[in-house]
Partner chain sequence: MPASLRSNRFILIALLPALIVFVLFAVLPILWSIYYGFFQWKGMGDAKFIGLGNYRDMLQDPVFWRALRNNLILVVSAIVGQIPIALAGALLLTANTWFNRLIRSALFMPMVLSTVVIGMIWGYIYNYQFGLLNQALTLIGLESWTQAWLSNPKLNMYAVSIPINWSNIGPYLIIFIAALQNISSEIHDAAAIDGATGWRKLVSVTLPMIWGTVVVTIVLCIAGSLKAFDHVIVMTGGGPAKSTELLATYMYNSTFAVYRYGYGSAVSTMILLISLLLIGINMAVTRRKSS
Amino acid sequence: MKTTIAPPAAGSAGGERSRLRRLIGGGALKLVLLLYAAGTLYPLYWLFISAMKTNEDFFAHPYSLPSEWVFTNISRAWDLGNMGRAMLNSAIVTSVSVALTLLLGTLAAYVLSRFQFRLHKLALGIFVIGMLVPIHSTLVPLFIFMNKIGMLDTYGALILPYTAFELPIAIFIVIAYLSSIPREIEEAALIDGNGWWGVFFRMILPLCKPALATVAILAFLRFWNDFAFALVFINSQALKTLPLSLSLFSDGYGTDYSLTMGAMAIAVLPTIIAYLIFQEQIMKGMTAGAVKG
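For the sequence I just pasted, show me its structure by itself in the form predicted on its own.
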(Lines of atoms letter the chains of each structure in order from A and count residues from 1; the text may use other names and numbers.)
(Lines give C-alpha, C1' and ligand atoms only; values in the text may rest on other atoms or scores of the structure.)
Protein backbone atom coordinates (compact mmCIF):
# COMPACT_ATOMS: atom_id res chain seq x y z
CA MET A 1 0.00 0.00 0.00
CA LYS A 2 1.56 3.29 -1.09
CA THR A 3 1.43 6.42 1.00
CA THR A 4 1.57 9.77 -0.66
CA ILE A 5 2.86 12.93 0.98
CA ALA A 6 0.91 15.98 0.01
CA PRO A 7 3.01 18.94 -1.04
CA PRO A 8 2.88 21.96 1.29
CA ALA A 9 0.14 24.37 0.56
CA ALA A 10 1.10 27.46 -1.38
CA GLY A 11 -0.36 29.67 1.33
CA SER A 12 1.80 28.01 3.99
CA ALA A 13 4.97 28.56 1.96
CA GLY A 14 4.04 32.18 1.37
CA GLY A 15 3.44 32.69 5.09
CA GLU A 16 6.86 31.24 5.92
CA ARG A 17 8.54 33.57 3.43
CA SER A 18 6.64 36.53 4.85
CA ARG A 19 7.69 35.67 8.40
CA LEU A 20 11.30 35.22 7.24
CA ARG A 21 11.26 38.64 5.57
CA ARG A 22 9.86 40.23 8.74
CA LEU A 23 12.56 38.58 10.84
CA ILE A 24 15.31 39.74 8.47
CA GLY A 25 13.84 43.25 8.32
CA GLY A 26 13.51 43.46 12.10
CA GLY A 27 17.08 42.21 12.58
CA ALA A 28 18.43 44.70 10.05
CA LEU A 29 16.56 47.55 11.77
CA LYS A 30 17.91 46.55 15.18
CA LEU A 31 21.43 46.37 13.74
CA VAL A 32 21.12 49.86 12.24
CA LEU A 33 19.79 51.26 15.54
CA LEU A 34 22.58 49.53 17.44
CA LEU A 35 25.21 51.04 15.13
CA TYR A 36 23.58 54.46 15.46
CA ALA A 37 23.56 54.20 19.26
CA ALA A 38 27.21 53.12 19.27
CA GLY A 39 28.16 56.05 17.02
CA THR A 40 26.26 58.45 19.27
CA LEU A 41 27.75 57.17 22.53
CA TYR A 42 31.32 56.73 21.30
CA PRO A 43 32.29 60.44 21.66
CA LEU A 44 31.27 60.31 25.33
CA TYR A 45 33.25 57.09 25.81
CA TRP A 46 36.27 58.68 24.11
CA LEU A 47 35.97 61.82 26.25
CA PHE A 48 35.92 59.91 29.54
CA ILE A 49 38.82 57.58 28.68
CA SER A 50 40.84 60.56 27.39
CA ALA A 51 40.22 62.34 30.70
CA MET A 52 42.16 59.54 32.42
CA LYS A 53 45.29 59.72 30.23
CA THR A 54 48.55 61.62 30.38
CA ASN A 55 49.35 64.00 27.54
CA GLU A 56 51.91 61.53 26.15
CA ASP A 57 49.42 58.67 26.24
CA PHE A 58 46.74 60.89 24.67
CA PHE A 59 48.89 61.54 21.60
CA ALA A 60 50.45 58.07 21.38
CA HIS A 61 47.21 56.07 21.79
CA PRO A 62 44.28 58.43 21.17
CA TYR A 63 41.64 55.72 20.71
CA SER A 64 42.73 53.00 23.13
CA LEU A 65 42.24 52.60 26.85
CA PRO A 66 44.73 54.46 29.05
CA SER A 67 48.05 52.72 29.60
CA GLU A 68 47.89 54.15 33.11
CA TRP A 69 44.66 55.45 34.62
CA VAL A 70 45.29 59.00 35.89
CA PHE A 71 42.27 59.83 38.03
CA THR A 72 43.95 62.95 39.39
CA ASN A 73 43.23 64.77 36.10
CA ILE A 74 39.67 65.37 37.33
CA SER A 75 40.69 66.82 40.69
CA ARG A 76 43.51 68.91 39.18
CA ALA A 77 41.17 70.34 36.55
CA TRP A 78 38.62 71.14 39.25
CA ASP A 79 41.17 73.03 41.34
CA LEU A 80 43.18 74.80 38.61
CA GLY A 81 40.11 75.91 36.68
CA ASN A 82 38.25 77.04 39.81
CA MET A 83 35.42 74.93 38.42
CA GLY A 84 33.43 74.88 41.63
CA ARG A 85 32.81 78.63 41.42
CA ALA A 86 32.35 78.46 37.64
CA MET A 87 29.79 75.67 37.97
CA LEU A 88 27.88 77.67 40.59
CA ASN A 89 27.82 80.71 38.28
CA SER A 90 26.61 78.58 35.38
CA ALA A 91 23.96 76.98 37.61
CA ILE A 92 22.65 80.39 38.74
CA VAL A 93 22.55 81.90 35.26
CA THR A 94 21.09 78.77 33.65
CA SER A 95 18.41 78.08 36.28
CA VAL A 96 17.13 81.68 36.38
CA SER A 97 17.17 81.96 32.57
CA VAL A 98 15.32 78.66 32.16
CA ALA A 99 12.70 79.65 34.76
CA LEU A 100 12.07 83.00 33.06
CA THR A 101 11.93 81.35 29.63
CA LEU A 102 9.36 78.81 30.81
CA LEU A 103 7.16 81.36 32.58
CA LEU A 104 7.20 84.10 29.93
CA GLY A 105 7.16 81.65 27.02
CA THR A 106 4.15 79.74 28.36
CA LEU A 107 2.24 82.95 29.13
CA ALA A 108 2.89 84.33 25.64
CA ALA A 109 2.05 81.00 23.98
CA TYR A 110 -1.22 80.73 25.91
CA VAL A 111 -2.32 84.21 24.89
CA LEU A 112 -1.30 83.74 21.24
CA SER A 113 -2.96 80.33 20.94
CA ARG A 114 -6.22 81.00 22.80
CA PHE A 115 -7.07 84.68 22.21
CA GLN A 116 -7.64 86.73 19.10
CA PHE A 117 -6.80 90.45 19.22
CA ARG A 118 -5.94 93.23 16.81
CA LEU A 119 -2.13 92.77 16.83
CA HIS A 120 -2.22 88.98 17.00
CA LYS A 121 -0.56 88.37 13.61
CA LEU A 122 1.98 91.14 14.23
CA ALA A 123 2.99 89.58 17.54
CA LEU A 124 3.43 86.17 15.92
CA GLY A 125 5.46 87.75 13.13
CA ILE A 126 7.79 89.44 15.60
CA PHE A 127 8.54 86.12 17.30
CA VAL A 128 9.13 84.47 13.91
CA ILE A 129 11.62 87.23 13.06
CA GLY A 130 13.25 86.64 16.44
CA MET A 131 13.97 83.05 15.40
CA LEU A 132 15.65 84.26 12.19
CA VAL A 133 18.03 86.78 13.79
CA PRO A 134 21.58 85.36 14.13
CA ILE A 135 22.28 85.51 17.84
CA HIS A 136 25.94 86.40 17.63
CA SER A 137 25.29 89.31 15.27
CA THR A 138 23.82 91.14 18.27
CA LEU A 139 26.93 90.91 20.45
CA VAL A 140 28.30 94.36 19.61
CA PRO A 141 25.05 96.36 20.01
CA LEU A 142 24.23 94.43 23.18
CA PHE A 143 27.68 95.15 24.58
CA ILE A 144 27.30 98.88 23.87
CA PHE A 145 23.81 98.96 25.37
CA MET A 146 24.80 97.07 28.53
CA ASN A 147 27.90 99.19 28.96
CA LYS A 148 25.77 102.35 28.91
CA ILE A 149 23.32 101.06 31.51
CA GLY A 150 26.06 99.53 33.69
CA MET A 151 24.96 95.92 33.38
CA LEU A 152 28.25 94.39 32.24
CA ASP A 153 29.88 91.96 34.67
CA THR A 154 26.59 90.97 36.28
CA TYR A 155 24.41 87.87 36.11
CA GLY A 156 21.76 89.97 34.37
CA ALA A 157 24.11 90.55 31.42
CA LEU A 158 23.68 86.86 30.58
CA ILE A 159 20.20 86.09 31.97
CA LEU A 160 18.30 88.73 29.98
CA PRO A 161 19.81 87.97 26.52
CA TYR A 162 19.52 84.23 27.11
CA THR A 163 15.84 84.54 27.95
CA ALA A 164 15.07 86.91 25.08
CA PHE A 165 16.68 84.74 22.40
CA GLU A 166 15.15 81.51 23.70
CA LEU A 167 11.58 82.86 23.92
CA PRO A 168 10.62 82.41 20.22
CA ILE A 169 11.38 78.69 20.09
CA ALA A 170 9.78 78.19 23.52
CA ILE A 171 6.61 79.96 22.41
CA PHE A 172 6.17 77.91 19.25
CA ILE A 173 6.83 74.59 21.01
CA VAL A 174 4.19 75.39 23.63
CA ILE A 175 1.73 76.67 21.00
CA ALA A 176 2.08 73.35 19.13
CA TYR A 177 1.42 71.45 22.34
CA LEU A 178 -1.56 73.61 23.33
CA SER A 179 -3.23 72.73 20.02
CA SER A 180 -3.67 69.18 21.38
CA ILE A 181 -5.43 70.36 24.58
CA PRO A 182 -9.24 70.74 24.22
CA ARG A 183 -10.62 74.20 24.96
CA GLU A 184 -13.48 72.56 26.86
CA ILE A 185 -11.12 72.01 29.81
CA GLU A 186 -10.62 75.75 30.19
CA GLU A 187 -14.31 76.47 29.73
CA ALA A 188 -15.15 73.99 32.50
CA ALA A 189 -12.58 75.64 34.79
CA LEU A 190 -14.09 79.08 34.08
CA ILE A 191 -17.58 77.78 34.86
CA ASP A 192 -16.25 76.44 38.18
CA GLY A 193 -15.25 79.96 39.15
CA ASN A 194 -11.59 80.16 38.13
CA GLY A 195 -10.29 83.34 36.54
CA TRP A 196 -7.88 83.37 33.64
CA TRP A 197 -4.89 83.33 36.00
CA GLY A 198 -6.39 80.37 37.84
CA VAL A 199 -6.94 78.55 34.56
CA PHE A 200 -3.36 79.21 33.52
CA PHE A 201 -1.63 78.17 36.74
CA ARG A 202 -4.00 75.35 37.77
CA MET A 203 -4.80 73.83 34.37
CA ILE A 204 -2.48 74.94 31.58
CA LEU A 205 0.89 74.73 33.35
CA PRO A 206 0.32 71.18 34.71
CA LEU A 207 -0.99 69.97 31.34
CA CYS A 208 2.00 71.46 29.50
CA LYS A 209 4.65 69.54 31.46
CA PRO A 210 5.93 67.56 28.43
CA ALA A 211 6.31 70.72 26.32
CA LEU A 212 7.91 72.58 29.21
CA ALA A 213 10.39 69.74 29.73
CA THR A 214 11.35 69.98 26.04
CA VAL A 215 11.81 73.74 26.27
CA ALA A 216 13.75 73.39 29.52
CA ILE A 217 16.27 70.88 28.19
CA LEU A 218 16.82 72.81 24.94
CA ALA A 219 17.30 76.04 26.88
CA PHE A 220 19.52 74.31 29.44
CA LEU A 221 21.84 73.00 26.72
CA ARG A 222 22.14 76.40 25.08
CA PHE A 223 22.67 78.36 28.30
CA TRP A 224 24.99 75.85 29.97
CA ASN A 225 27.30 75.56 26.95
CA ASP A 226 27.31 79.19 25.81
CA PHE A 227 30.77 80.68 25.43
CA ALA A 228 30.44 83.80 23.24
CA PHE A 229 28.03 85.81 25.42
CA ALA A 230 29.91 84.97 28.61
CA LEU A 231 33.23 85.87 27.00
CA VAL A 232 32.02 89.30 25.84
CA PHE A 233 29.82 90.34 28.77
CA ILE A 234 31.76 88.88 31.73
CA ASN A 235 35.26 90.00 32.70
CA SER A 236 35.27 89.38 36.44
CA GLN A 237 36.96 86.15 37.46
CA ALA A 238 34.36 85.62 40.19
CA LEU A 239 31.52 85.58 37.62
CA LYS A 240 33.08 83.40 34.92
CA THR A 241 30.91 80.49 33.80
CA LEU A 242 31.92 76.90 33.12
CA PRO A 243 32.75 77.27 29.38
CA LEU A 244 35.11 80.14 30.22
CA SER A 245 36.90 78.02 32.82
CA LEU A 246 37.59 75.39 30.15
CA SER A 247 39.53 77.93 28.10
CA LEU A 248 42.06 78.37 30.93
CA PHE A 249 43.77 75.09 29.98
CA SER A 250 44.71 76.41 26.54
CA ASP A 251 46.92 79.37 25.73
CA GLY A 252 48.71 80.71 22.67
CA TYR A 253 51.52 78.17 22.99
CA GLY A 254 49.77 74.88 23.65
CA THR A 255 46.96 72.95 25.30
CA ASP A 256 47.08 70.62 28.28
CA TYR A 257 44.78 67.98 26.84
CA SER A 258 44.73 65.76 29.92
CA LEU A 259 43.36 68.61 32.07
CA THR A 260 41.10 69.88 29.26
CA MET A 261 39.49 66.46 28.88
CA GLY A 262 39.10 66.17 32.64
CA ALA A 263 37.39 69.56 32.79
CA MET A 264 35.13 68.69 29.86
CA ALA A 265 34.15 65.42 31.55
CA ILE A 266 33.06 67.44 34.60
CA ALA A 267 31.19 69.99 32.48
CA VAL A 268 29.23 67.42 30.46
CA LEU A 269 27.91 65.45 33.45
CA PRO A 270 25.07 67.87 34.40
CA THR A 271 23.83 67.82 30.80
CA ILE A 272 23.73 64.01 30.73
CA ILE A 273 21.97 63.85 34.09
CA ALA A 274 19.36 66.44 33.05
CA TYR A 275 18.59 64.55 29.84
CA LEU A 276 18.27 61.20 31.61
CA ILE A 277 15.83 62.70 34.12
CA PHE A 278 13.61 64.42 31.54
CA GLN A 279 13.99 62.15 28.50
CA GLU A 280 10.43 60.76 28.65
CA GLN A 281 8.87 64.19 28.99
CA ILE A 282 11.09 65.51 26.20
CA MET A 283 9.90 62.87 23.74
CA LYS A 284 6.26 63.55 24.65
CA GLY A 285 6.74 67.28 24.19
CA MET A 286 8.48 66.89 20.82
CA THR A 287 5.72 64.69 19.36
CA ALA A 288 2.67 66.33 20.93
CA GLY A 289 0.75 68.59 18.60
CA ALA A 290 2.36 67.05 15.52
CA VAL A 291 -0.83 65.05 14.80
CA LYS A 292 -4.21 66.45 15.74
CA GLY A 293 -7.37 64.46 16.21
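Mind pulling up the form predicted in complex with the partner chain next to the form predicted on its own we just looked at?
Next up is only this chain, free of partner chains and other molecules.
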Protein backbone atom coordinates (compact mmCIF):
# COMPACT_ATOMS: atom_id res chain seq x y z
CA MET A 1 0.00 0.00 0.00
CA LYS A 2 2.87 2.34 0.69
CA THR A 3 4.59 1.78 -2.62
CA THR A 4 4.26 5.34 -3.83
CA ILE A 5 5.78 7.08 -0.87
CA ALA A 6 8.52 4.55 -0.29
CA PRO A 7 11.11 5.12 -3.01
CA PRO A 8 11.33 2.02 -5.15
CA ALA A 9 14.37 -0.06 -4.41
CA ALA A 10 17.17 1.02 -6.70
CA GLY A 11 17.83 -1.45 -9.47
CA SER A 12 14.77 -3.55 -8.69
CA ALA A 13 13.27 -4.67 -11.98
CA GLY A 14 9.68 -4.14 -10.80
CA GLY A 15 10.43 -0.58 -9.73
CA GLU A 16 12.04 0.18 -13.10
CA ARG A 17 9.09 -1.19 -14.97
CA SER A 18 6.49 0.68 -12.96
CA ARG A 19 8.49 3.87 -13.24
CA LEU A 20 8.70 3.38 -17.00
CA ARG A 21 5.01 2.68 -17.16
CA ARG A 22 4.25 5.81 -15.21
CA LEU A 23 6.56 7.81 -17.39
CA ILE A 24 4.82 6.59 -20.52
CA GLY A 25 1.42 7.03 -18.89
CA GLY A 26 2.29 10.54 -17.85
CA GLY A 27 3.57 11.32 -21.32
CA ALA A 28 0.44 9.96 -22.96
CA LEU A 29 -1.69 11.95 -20.56
CA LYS A 30 0.24 15.09 -21.35
CA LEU A 31 -0.20 14.44 -25.04
CA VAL A 32 -3.95 14.00 -24.66
CA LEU A 33 -4.15 17.19 -22.63
CA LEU A 34 -2.12 19.05 -25.21
CA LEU A 35 -4.34 17.87 -28.05
CA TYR A 36 -7.46 18.82 -26.13
CA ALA A 37 -5.96 22.20 -25.34
CA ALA A 38 -5.11 22.72 -29.00
CA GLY A 39 -8.75 22.01 -29.80
CA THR A 40 -9.99 24.56 -27.32
CA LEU A 41 -7.48 27.17 -28.42
CA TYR A 42 -8.38 26.72 -32.07
CA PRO A 43 -11.49 28.97 -31.98
CA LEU A 44 -9.36 31.81 -30.66
CA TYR A 45 -6.87 31.34 -33.47
CA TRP A 46 -9.76 31.07 -35.95
CA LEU A 47 -11.25 34.32 -34.66
CA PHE A 48 -8.01 36.18 -35.24
CA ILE A 49 -7.32 34.82 -38.72
CA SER A 50 -10.95 35.40 -39.70
CA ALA A 51 -10.69 38.97 -38.51
CA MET A 52 -7.92 39.47 -41.08
CA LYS A 53 -9.90 38.22 -44.07
CA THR A 54 -12.21 39.77 -46.61
CA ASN A 55 -15.79 38.51 -46.58
CA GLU A 56 -15.23 36.51 -49.76
CA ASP A 57 -12.08 34.92 -48.40
CA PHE A 58 -13.83 34.13 -45.12
CA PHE A 59 -16.51 32.12 -46.90
CA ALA A 60 -14.39 30.57 -49.62
CA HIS A 61 -11.62 29.36 -47.29
CA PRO A 62 -13.00 29.25 -43.76
CA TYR A 63 -10.07 27.30 -42.27
CA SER A 64 -7.00 28.55 -44.07
CA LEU A 65 -4.83 31.56 -43.41
CA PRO A 66 -5.95 34.75 -45.10
CA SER A 67 -5.02 34.75 -48.78
CA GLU A 68 -4.52 38.46 -48.32
CA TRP A 69 -4.05 39.95 -44.86
CA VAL A 70 -6.62 42.66 -44.26
CA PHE A 71 -5.98 44.80 -41.20
CA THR A 72 -8.66 47.33 -41.99
CA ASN A 73 -11.45 45.15 -40.56
CA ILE A 74 -10.16 45.86 -37.11
CA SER A 75 -9.62 49.56 -37.59
CA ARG A 76 -12.97 50.03 -39.36
CA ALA A 77 -14.82 48.06 -36.70
CA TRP A 78 -13.08 50.19 -34.07
CA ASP A 79 -14.24 53.44 -35.71
CA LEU A 80 -17.70 52.38 -36.84
CA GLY A 81 -18.54 50.71 -33.55
CA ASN A 82 -17.22 53.65 -31.56
CA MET A 83 -15.33 50.96 -29.73
CA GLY A 84 -12.90 53.19 -27.85
CA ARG A 85 -15.67 54.85 -25.91
CA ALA A 86 -17.59 51.58 -25.60
CA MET A 87 -14.57 49.84 -24.17
CA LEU A 88 -14.06 52.56 -21.60
CA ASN A 89 -17.71 52.28 -20.56
CA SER A 90 -17.48 48.52 -20.36
CA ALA A 91 -14.33 48.81 -18.27
CA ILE A 92 -15.99 51.20 -15.82
CA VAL A 93 -19.22 49.26 -15.53
CA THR A 94 -17.51 45.89 -15.31
CA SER A 95 -14.87 46.84 -12.77
CA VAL A 96 -17.26 48.62 -10.43
CA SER A 97 -19.75 45.75 -10.69
CA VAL A 98 -17.06 43.15 -10.02
CA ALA A 99 -15.78 45.07 -6.98
CA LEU A 100 -19.30 45.50 -5.63
CA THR A 101 -20.13 41.85 -6.24
CA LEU A 102 -17.00 40.73 -4.41
CA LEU A 103 -17.49 43.00 -1.42
CA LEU A 104 -21.20 42.45 -0.91
CA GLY A 105 -21.06 38.80 -1.88
CA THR A 106 -18.23 37.88 0.46
CA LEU A 107 -19.72 39.74 3.40
CA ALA A 108 -23.05 38.03 2.90
CA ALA A 109 -21.42 34.66 2.35
CA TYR A 110 -19.36 35.01 5.50
CA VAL A 111 -22.40 35.83 7.60
CA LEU A 112 -24.46 33.06 6.05
CA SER A 113 -21.77 30.45 6.54
CA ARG A 114 -20.69 31.35 10.09
CA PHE A 115 -23.75 32.58 11.95
CA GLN A 116 -27.02 30.95 12.80
CA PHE A 117 -29.84 33.44 13.16
CA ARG A 118 -33.55 33.73 12.56
CA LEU A 119 -34.40 33.92 8.84
CA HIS A 120 -31.02 32.38 7.99
CA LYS A 121 -32.65 29.76 5.75
CA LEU A 122 -34.94 32.35 4.21
CA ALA A 123 -32.04 34.61 3.27
CA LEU A 124 -30.21 31.68 1.72
CA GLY A 125 -33.33 30.59 -0.16
CA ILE A 126 -33.95 34.05 -1.57
CA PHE A 127 -30.47 34.12 -3.00
CA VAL A 128 -30.99 30.73 -4.68
CA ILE A 129 -34.03 32.05 -6.53
CA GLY A 130 -31.95 34.78 -8.12
CA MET A 131 -29.93 32.20 -10.03
CA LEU A 132 -32.88 30.43 -11.56
CA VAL A 133 -34.62 32.96 -13.74
CA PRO A 134 -33.56 33.82 -17.28
CA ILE A 135 -32.70 37.50 -17.18
CA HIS A 136 -34.78 38.28 -20.26
CA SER A 137 -37.96 37.90 -18.25
CA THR A 138 -36.82 40.60 -15.84
CA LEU A 139 -36.11 43.17 -18.56
CA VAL A 140 -39.52 44.82 -18.58
CA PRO A 141 -40.02 44.92 -14.79
CA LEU A 142 -36.48 46.25 -14.29
CA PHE A 143 -37.00 48.84 -16.99
CA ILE A 144 -40.23 50.05 -15.42
CA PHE A 145 -38.71 50.07 -11.94
CA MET A 146 -35.58 51.96 -12.92
CA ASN A 147 -37.59 54.36 -15.02
CA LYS A 148 -39.73 55.16 -11.96
CA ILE A 149 -36.73 55.91 -9.77
CA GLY A 150 -35.07 57.82 -12.62
CA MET A 151 -32.08 55.55 -12.80
CA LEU A 152 -32.12 54.53 -16.45
CA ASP A 153 -29.36 55.73 -18.68
CA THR A 154 -26.72 55.87 -15.94
CA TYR A 155 -23.85 53.52 -15.19
CA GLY A 156 -25.84 52.49 -12.13
CA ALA A 157 -28.61 51.12 -14.36
CA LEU A 158 -26.16 48.41 -15.37
CA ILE A 159 -23.99 48.12 -12.27
CA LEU A 160 -26.76 47.39 -9.76
CA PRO A 161 -28.67 44.77 -11.83
CA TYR A 162 -25.39 43.10 -12.81
CA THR A 163 -24.33 42.92 -9.17
CA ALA A 164 -27.74 41.70 -8.05
CA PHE A 165 -27.83 38.84 -10.53
CA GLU A 166 -24.24 37.79 -9.86
CA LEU A 167 -24.53 37.87 -6.07
CA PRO A 168 -26.06 34.39 -5.71
CA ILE A 169 -23.23 32.70 -7.59
CA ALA A 170 -20.67 34.73 -5.67
CA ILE A 171 -22.28 33.88 -2.35
CA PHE A 172 -22.52 30.17 -3.05
CA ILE A 173 -18.99 29.81 -4.31
CA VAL A 174 -17.61 31.64 -1.28
CA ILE A 175 -19.81 29.71 1.15
CA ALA A 176 -18.62 26.44 -0.34
CA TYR A 177 -15.06 27.62 -0.02
CA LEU A 178 -15.49 28.80 3.56
CA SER A 179 -17.03 25.49 4.57
CA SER A 180 -13.62 23.89 4.22
CA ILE A 181 -11.80 26.49 6.30
CA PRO A 182 -11.72 25.44 9.95
CA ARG A 183 -13.42 27.86 12.33
CA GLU A 184 -10.82 27.45 15.03
CA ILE A 185 -8.57 29.95 13.28
CA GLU A 186 -11.19 32.66 13.50
CA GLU A 187 -12.10 31.87 17.08
CA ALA A 188 -8.48 32.27 18.05
CA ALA A 189 -8.35 35.59 16.26
CA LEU A 190 -11.54 36.75 17.98
CA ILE A 191 -10.06 35.92 21.36
CA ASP A 192 -6.97 37.86 20.33
CA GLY A 193 -9.18 40.94 20.34
CA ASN A 194 -10.16 41.31 16.70
CA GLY A 195 -13.81 42.21 16.21
CA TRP A 196 -15.85 40.49 13.54
CA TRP A 197 -14.91 43.18 11.06
CA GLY A 198 -11.28 42.67 11.90
CA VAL A 199 -11.59 38.95 11.40
CA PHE A 200 -13.42 39.47 8.12
CA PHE A 201 -11.08 41.98 6.53
CA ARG A 202 -7.77 40.74 7.93
CA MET A 203 -8.36 37.04 7.83
CA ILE A 204 -11.34 35.91 5.78
CA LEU A 205 -10.82 38.11 2.76
CA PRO A 206 -7.17 37.08 2.27
CA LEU A 207 -8.03 33.45 2.96
CA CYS A 208 -10.76 33.53 0.35
CA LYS A 209 -8.55 34.92 -2.38
CA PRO A 210 -8.84 31.88 -4.65
CA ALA A 211 -12.64 31.91 -4.33
CA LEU A 212 -12.75 35.65 -4.86
CA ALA A 213 -10.63 35.38 -7.98
CA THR A 214 -12.96 32.66 -9.26
CA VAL A 215 -16.00 34.83 -8.67
CA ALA A 216 -14.21 37.76 -10.25
CA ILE A 217 -13.47 35.87 -13.47
CA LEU A 218 -17.02 34.63 -13.85
CA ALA A 219 -18.51 38.00 -13.01
CA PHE A 220 -16.11 39.81 -15.31
CA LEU A 221 -17.06 37.63 -18.28
CA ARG A 222 -20.77 37.91 -17.62
CA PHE A 223 -20.71 41.70 -17.29
CA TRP A 224 -18.29 42.28 -20.14
CA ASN A 225 -20.39 40.24 -22.57
CA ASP A 226 -23.89 41.18 -21.47
CA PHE A 227 -26.10 42.31 -24.34
CA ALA A 228 -29.64 42.22 -22.93
CA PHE A 229 -29.34 44.75 -20.12
CA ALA A 230 -26.91 46.95 -22.03
CA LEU A 231 -29.34 47.12 -24.93
CA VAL A 232 -32.37 48.13 -22.93
CA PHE A 233 -31.20 50.20 -19.95
CA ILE A 234 -28.82 52.55 -21.70
CA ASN A 235 -29.94 55.25 -24.07
CA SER A 236 -27.18 57.72 -24.67
CA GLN A 237 -24.47 56.90 -27.13
CA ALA A 238 -21.86 58.07 -24.64
CA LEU A 239 -22.72 55.31 -22.15
CA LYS A 240 -23.04 52.35 -24.52
CA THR A 241 -21.01 49.27 -23.72
CA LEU A 242 -19.03 46.95 -25.94
CA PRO A 243 -21.50 44.14 -26.78
CA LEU A 244 -23.69 46.65 -28.62
CA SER A 245 -20.79 47.45 -30.92
CA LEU A 246 -20.41 43.78 -31.76
CA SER A 247 -23.91 43.39 -33.11
CA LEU A 248 -23.81 46.45 -35.33
CA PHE A 249 -22.73 44.61 -38.44
CA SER A 250 -25.68 42.29 -38.74
CA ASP A 251 -29.00 43.55 -40.06
CA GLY A 252 -31.29 40.55 -39.90
CA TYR A 253 -30.94 39.90 -43.62
CA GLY A 254 -27.21 39.55 -43.70
CA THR A 255 -24.08 39.82 -41.61
CA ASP A 256 -20.81 41.50 -42.44
CA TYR A 257 -18.70 38.75 -40.98
CA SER A 258 -15.32 40.35 -41.48
CA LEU A 259 -16.31 43.45 -39.50
CA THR A 260 -18.05 41.34 -36.87
CA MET A 261 -14.96 39.21 -36.45
CA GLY A 262 -12.79 42.32 -36.31
CA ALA A 263 -14.92 43.79 -33.54
CA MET A 264 -14.89 40.52 -31.62
CA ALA A 265 -11.15 40.18 -31.89
CA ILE A 266 -10.86 43.59 -30.23
CA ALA A 267 -13.38 42.77 -27.53
CA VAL A 268 -11.82 39.46 -26.56
CA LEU A 269 -8.37 40.82 -25.69
CA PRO A 270 -9.29 42.39 -22.34
CA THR A 271 -11.07 39.23 -21.26
CA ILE A 272 -7.99 37.13 -21.92
CA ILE A 273 -5.85 39.53 -19.91
CA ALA A 274 -8.36 39.58 -17.06
CA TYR A 275 -8.44 35.81 -17.03
CA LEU A 276 -4.67 35.51 -16.85
CA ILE A 277 -4.47 37.98 -13.98
CA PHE A 278 -7.17 36.30 -11.92
CA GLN A 279 -5.84 32.83 -12.61
CA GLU A 280 -2.56 33.78 -10.98
CA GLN A 281 -4.51 35.05 -7.97
CA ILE A 282 -6.26 31.71 -7.65
CA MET A 283 -2.97 29.87 -7.59
CA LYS A 284 -1.15 32.29 -5.30
CA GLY A 285 -4.08 32.80 -2.99
CA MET A 286 -3.82 29.89 -0.66
CA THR A 287 -0.17 30.13 0.21
CA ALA A 288 -0.55 33.81 1.12
CA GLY A 289 -3.62 33.17 3.26
CA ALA A 290 -2.31 30.10 5.01
CA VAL A 291 0.67 31.89 6.48
CA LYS A 292 -1.51 34.35 8.34
CA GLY A 293 -3.79 31.62 9.65
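Note that the rigid core is defined as the largest set of C-alphas that superpose within 1.5 Å between two forms. Numbering follows the first chain given and starts at 1. On a predicted model such as this, the values are computed, not experimentally measured, just so you know.
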| item | value |
| --- | --- |
| Core-aligned CA displacement of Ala238 at least 2 Å between these two forms | no |
| Core-superposed comparison between these two forms, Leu65 Cα displacement 2 Å or beyond | no |
